[in-house]
Structure formats: C-alpha cells, structure tokens
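Here's a solo chain for you in structure tokens, the form predicted on its own.
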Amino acid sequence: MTSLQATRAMPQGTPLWLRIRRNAWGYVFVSPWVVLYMIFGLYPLILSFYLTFFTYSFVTPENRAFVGVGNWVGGATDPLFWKALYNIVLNQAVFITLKNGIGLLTAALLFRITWGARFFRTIYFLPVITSTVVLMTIGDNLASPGGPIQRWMINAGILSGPSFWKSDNTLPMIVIALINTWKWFGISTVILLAGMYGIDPRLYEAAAVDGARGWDMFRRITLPLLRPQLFFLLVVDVINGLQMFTEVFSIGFNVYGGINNQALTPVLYLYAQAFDRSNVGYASTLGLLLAFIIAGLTAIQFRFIRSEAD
C-alpha cells in the first residue's frame, strides 16, 4: 500500500502525531523548500514589517529609534511615492496597449500562415530571452539624439530638430514603454497563438456556413474565447510594470530618475531610500505599501474577470 493510500485509508479521528508518522517521507522530501522559503521568503518579510515602525540604517544601526506608524504615514502621502506610481500607470497603458495589441495581430498572421511559422516564432521571440540592459542600451542608442530613428524622423519632416525625450517630463516612460514592447510582445505572441490553436476550428466552420466573414470570426470567436489568456497577460503585466527597475537603472537615469522625477519608479524610490539615504525602515515601508497596491489590483482584476464570466 503507498503512502497515498495509506492516508486515505486512515480514519478521520486519527491523531495528527500519527497522520506525520505515516507521512514522514513526504515532509522530509518538501523540507529542502519549506526551509529556503523561511529563511530567504518568510524571515525577510517578517523583518521587513518590523522595520517599518523604526528609523534604522546600515551605516550606524545602533540609532533605531520607534517611530509608530510615522513611516506608513509618510510613504502615504509621499508625493515622490505617487509621482512614481503616476510614471508607472503612464508607462504600463502605452505598454500594455502596444505588447498585446502587436502580440494578438503577430499571433493572428502566425495562426493563418502555414510555411515558415517555425522561423517567425523564433524570430519574433529572440528579444524575449535577450538580456534587459543590452536591449534597453540597444533601444536608448536608437532613439537617441543622434541615433537612426531620430534622424529619419527629421529627415521625413516629423521631427524640426533633435529631441532630448531624456530631459522630458513625460517621453522617457513612453521611450521606455516602447523599448519594452520591442522585447516582450514575443510573450504574447506565444502565448495567444496557443490560446488560437486551442479553439475547436468546427466554430469557424459553423461561423462559415452563416456568411461570417474573417473580421466576424475573430471578433465574435476568436477574441471572447482568448479572454483567459488576455487576463493573464493583463495580471502579469500589471505586476511586472509595478516592479520596474532595471529598464530605467540600464538607460543612464540615477535612483531619482532624473532631475524631475520624469523616470521615477516605485522599487527605484525604495532602492534610493533604503541604499542612497540609508533609510531602511522607510524603504521597508514603501516595498510593503506597494505590495498592497500590487495585490489590491490583483484582487480587482480577479473580481472582475469572475463578474464577466458570470
């Protein structure tokens, strides 16, 4: 009889100390995880909490001093805090609209050709596995004042002269969005041209037989049944864009993100707070309040999916 077995065998009063006897093996074998997960996942988190009712710093952590709920008052009415989270709501809608939007049209042409879709899935999934910094610094050299992309929009009448977007209060978050997009719109290519191919072709057959043409069936067949897969891209895109450091950090922009602010994020603030003023408490602070925020939107996206559904 296996252990599975075995436990389905034991009746429901049996003692707990017994219920582990039977099962020693499997916690023995899931142990290696429980433990990293405390100490690296748990301990951190559990300490980072604890932090945030302190001014404690790494340079002379002897000067702890309890401030009460001082930090989460001040990481919530922080203008810096929101203003990055105002570039990350800018950043995310250009993004999002572009990464899936290019992705569902990629994954629609993917779907319909027959030769070649080998090398074009390949081709259009190489900046996903590309290092960040190297497409970021790709990415900045284009669309520099003296890059390519700059000079063939002067030349075309686009542009009347060079644009420091670097310097702008609202370019370097769409530049980035869009660098951003040139790297990831290979995820949701993969990831819709496998929703497609997952839809029984007899409900474009049927859609035939009614006249439907090709813009019907995609909008009243294809779209509602890749809702599942738009969703989950929407989810991780969302956390992914809350989470942003390296794209900014790569490009040249300090821990502030410029002299304005214009490229601030929130996990750049919290690095600023916590390594450049070595204010550790109220950095903790800030990593917990976007967590809620994080998960706030999670749970939003969730209730909303579930209310479409039903």
The other form holds:
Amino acid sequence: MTSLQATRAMPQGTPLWLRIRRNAWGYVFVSPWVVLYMIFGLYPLILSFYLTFFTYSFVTPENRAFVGVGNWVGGATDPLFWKALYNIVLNQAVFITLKNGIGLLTAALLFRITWGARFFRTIYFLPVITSTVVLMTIGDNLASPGGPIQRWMINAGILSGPSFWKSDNTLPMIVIALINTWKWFGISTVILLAGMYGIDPRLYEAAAVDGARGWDMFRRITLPLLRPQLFFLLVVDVINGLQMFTEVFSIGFNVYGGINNQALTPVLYLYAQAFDRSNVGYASTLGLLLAFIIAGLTAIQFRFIRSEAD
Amino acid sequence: MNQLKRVSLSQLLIYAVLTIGAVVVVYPFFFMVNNSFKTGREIMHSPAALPTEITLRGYTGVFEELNVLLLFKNSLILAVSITLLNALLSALAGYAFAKIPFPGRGRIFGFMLLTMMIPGVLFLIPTYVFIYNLGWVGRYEALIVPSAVSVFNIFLVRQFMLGIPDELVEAARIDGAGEITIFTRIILPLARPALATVAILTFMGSWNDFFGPLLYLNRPDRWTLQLGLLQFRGTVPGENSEQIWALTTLITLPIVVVYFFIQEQFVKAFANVSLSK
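Output the form predicted in complex with the partner chain next; the form predicted on its own has already been displayed.
Whole complex next, starting from this chain.
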C-alpha cells in the first residue's frame, strides 16, 4: 500500500536525493507526536502496569513493597469499586437515553421547519460550550431544596415536601444525568441534523408516492439511515461517560461520593485512593480495570453494529 | 404572504415545542446572571425572583477575595499555548501523513489510530507519578507539554488534507519548492477550516478543563478560573452565594461572547468531529 502511494504521489523521473530529502521532512513533521507519545503515552502505559504490583505512595516512595497480584484481586473484589460502577452505569443509562432521545426529537423538528432552524440550533448549543463546573453549580442550585424547581414541584403537587436528594441513594446520579442531558443534547441535535440533511430527498418523495406518512417515513427511512451517526454518538458517550469525575466533584460531593458513596464514580474512587489514601499502586490497578471494561464495552458495540449491518 | 398562509397547524406546534425547549435551555443561564446581581439574602429566600435592588457586591467580593486577573491570565496562558501548539503540530503531522509518502508512514499512522482506542483514565495515575517525579506539579508545563499535540487533532487535519489535490503539491515540488515552503504557502492557507476546528475544540477544552488544573496546579498562584470557584465552596448552603454567581457569570461570559460571534464555526467544529470517523 505504501509503495503504491509512493509511486502515485511521486513522478517517475524524480531524482533519488530529492525523494530522500522529502521523506526526511516527513519524519521531521511527525516526530513531535512520536516523541511526545513515547514520553507521555508509552512510558506511563508501562509504568501503570508496573505500579499495579506494588504498594506505592507519593509521601514515602522509598517504602515501595511488592504485593504481586494483590492489587488486582483487591480491585476486582472491592465492593466500593463495584458500587461506583453500578452508579455510573445507572447514570449513563439515563443520560445516554435522554440526551440522544431529545437530540433526535429536536433534530427531527428542526429538519421540518422552514425558517429559524439556525436560531434554535444556536440556543441549544449554548450549554455545550459552557464549562461543566459552572453548569453543575447552576444545576445544583436550581434543584436544591428551596430552589426554584422544587418550589414549583411542591406548588404543582408533584412533591409533598422538600427533597434532600443529595443524601438519597439513587437520586444524585439521576439528577447529574439530567443536568448533563441539558449540557450535551445539543451535540446530538447538530450531528443528527447534519445526518438528516445528508439523506437523499428522493427517498422521501418515493415513499410519499407509495402513501407513507410522517411517522412511517421517520421509522423506515430516517432512523435506519442515521445509524452511523447514532452509533458514533453511542460509542463516544460510553467512553466519555464511564470516566466521569468533574460533574460529581463540582456539584459538591467529596472524593468518596458522599457519606454512603451514593455519588461515587470509578474515577472519583481511584482519585480518592491515589490522593487521599496514597494507595498509588491500587489506584493504578483500578484505572486499568476501568480501561479494560470500557474497551470491552466498545468492542461489544462494534460487534453489535457489524452484525446489525450484515 | 403566501408563505405565511402555508404555516400549518403542525408547523405551529413544532415551533411551540422548539420554543419551550429554548426557554428551558436558556433559563438556567438567566438564573445565574440574575442572581449575580442580588444580595445573599435575596438569593437564599427568593432565588427565582428579579432583584429588588441591583447590587454588585458579588462582583466586588470576588475581586477582593480572589486575584481574578491572575486566574484569568493563567487560564489564558494554558488555553492559548495548548491551542497554538496543537494547531501547528497537528498541521505538520497531518500534512506528512496526507501528502508525504515516506517509508513506514502506513505503520506509524495505524499505530496512532490504535492509541486512540485506549481510554484516557488509564494514563491518569502513571502520568501523575511521572510528572510528580519530574518536579512539574504546580507548573504550567505539567498541562501544556503532554497535551501539545493530540492524535485526534492530527487525524482530523489529515482527513481534511487528503482532499487537497496531489497535483497542487506535485506542481510546487517540480518548481523546486521545498517542503517547508509548500507547507507554509500552499497547505496552511488551504487547511484553514480544519485548523479552525482544531483551534476551537482545543481552546474550549482547555478553557473549560477542571480536572487537569485540579491535579497539577494545586497552588493558588497557578489556579485557573475554573479552580477559583472552589475557593467559594461553602460548608453551609447559601454561603458565599453572591460571589459564586458573580464568578460563574465571569467565567462563562468570555466564551459565550466568542461563541455568538463565530457560532457557525463552533457548530461546524463539532459536526466535523463526527463526520471524520
């Protein structure tokens, strides 16, 4: 493949020394990435595996002790790690469904209007560009006991009294998923809308001749043809979502996700292990475990989409 | 006139739903700005109401207790240097991967794509250990150097440059132009849309980053704006609320202003990301 491209991009008569000089520039141009990746990618990658076999602390690095697979066994059987995984899966199930559902709905509506689509798109995209810390601070105050949302819910008879949701066992992850939906659905809107504009309008015309109506067209034409975009969104959401940290921390939970670990996420937990308990080797093991879980889920998604396409 | 008549009932319904959506999306921002002009007492007792009397106490409080200009400067130093480095280095690498058929190019590129599959969380602890041992904790380098170039940006630029005709580059080579000249005179001007995407995404990511500065810049004179908010995190609900709303408004304002001027590019930047996959 490389030789094929080489002959195509380079006319036959080019002198050898010119080709060598040009290729040398090729190596120079990619070298910054290669060098940086070896230092800040490959080296930490090896170090992370190495660290998992030791107890190691920043405070007393000289007291490093070999523990074999102790960290791995500890991590795989740590109830807090599993609690954190449960929390994040619950959070992401709610978040991914709502974010992409609302994104799909708004895209379908924007696709059908004749003017103003750009205006609404601009508005819906506003939270995407705003910082997570700011949005979580706003969301926290809107949803707090005594905040406007709860006041309104009490007045409307939905809530009987103020809800102290932060100390509840499941509500924190749900509320965070709702705030994150507000932040991110605009991305789904933009990507899915671009996908809809890319669908050949003749398909709809032909379907209309056959007597298909709005909902049928959406289900039979739009949705199947949006599969690449939906798949892309799903893969990215799973990879990013399982690594959540800032949201929980900036909404006011400590690094253990509250007294009952009700808002603990895997990354929060490995942060707590590394920087609060100084269990660096153990934290590194948790990072690897989470990375394997994410890689496994991504692989399953790819396999699923491939068998769907067949 | 005709067009107005054609706006059917279903169109009206769609506009109604979209407008409700817009109000829901914008209201929290209004809530933030509105509260930034109220006294702590009013924020506590009537959070949704308009201020009975406009006060700037939150803003003056933020500037008294926090060196806002320093934090602003720190945020800017990080975001600008990371953005410039990424634009330059991903343009160079993207050009080489797209237009210079050096031996081994396919292999290096394949390896690069493979590294994209590794979840970032894996690097968190070992990178910290490494940077800690380098003595970089508390220094800008800790955040700038490791993020000077990203695989993702290189990939984005390379995909775009594949669309630039080979003949343009070849013609310049036959005329005796060196690779640097070709890069600066032909490639850079043509690749501007891709570089704009890289610049917007990188700047926004760095400006809004919280976790990176929290890990590495744990020193008040190196804090970024995002970290400054932690300063006002109270133990009692309602504590420091004036300053919190003023500071969140101050953090959000610059990026929203930029967004409204070049919103088309912002939206395109995100759309480009999905199409390049």
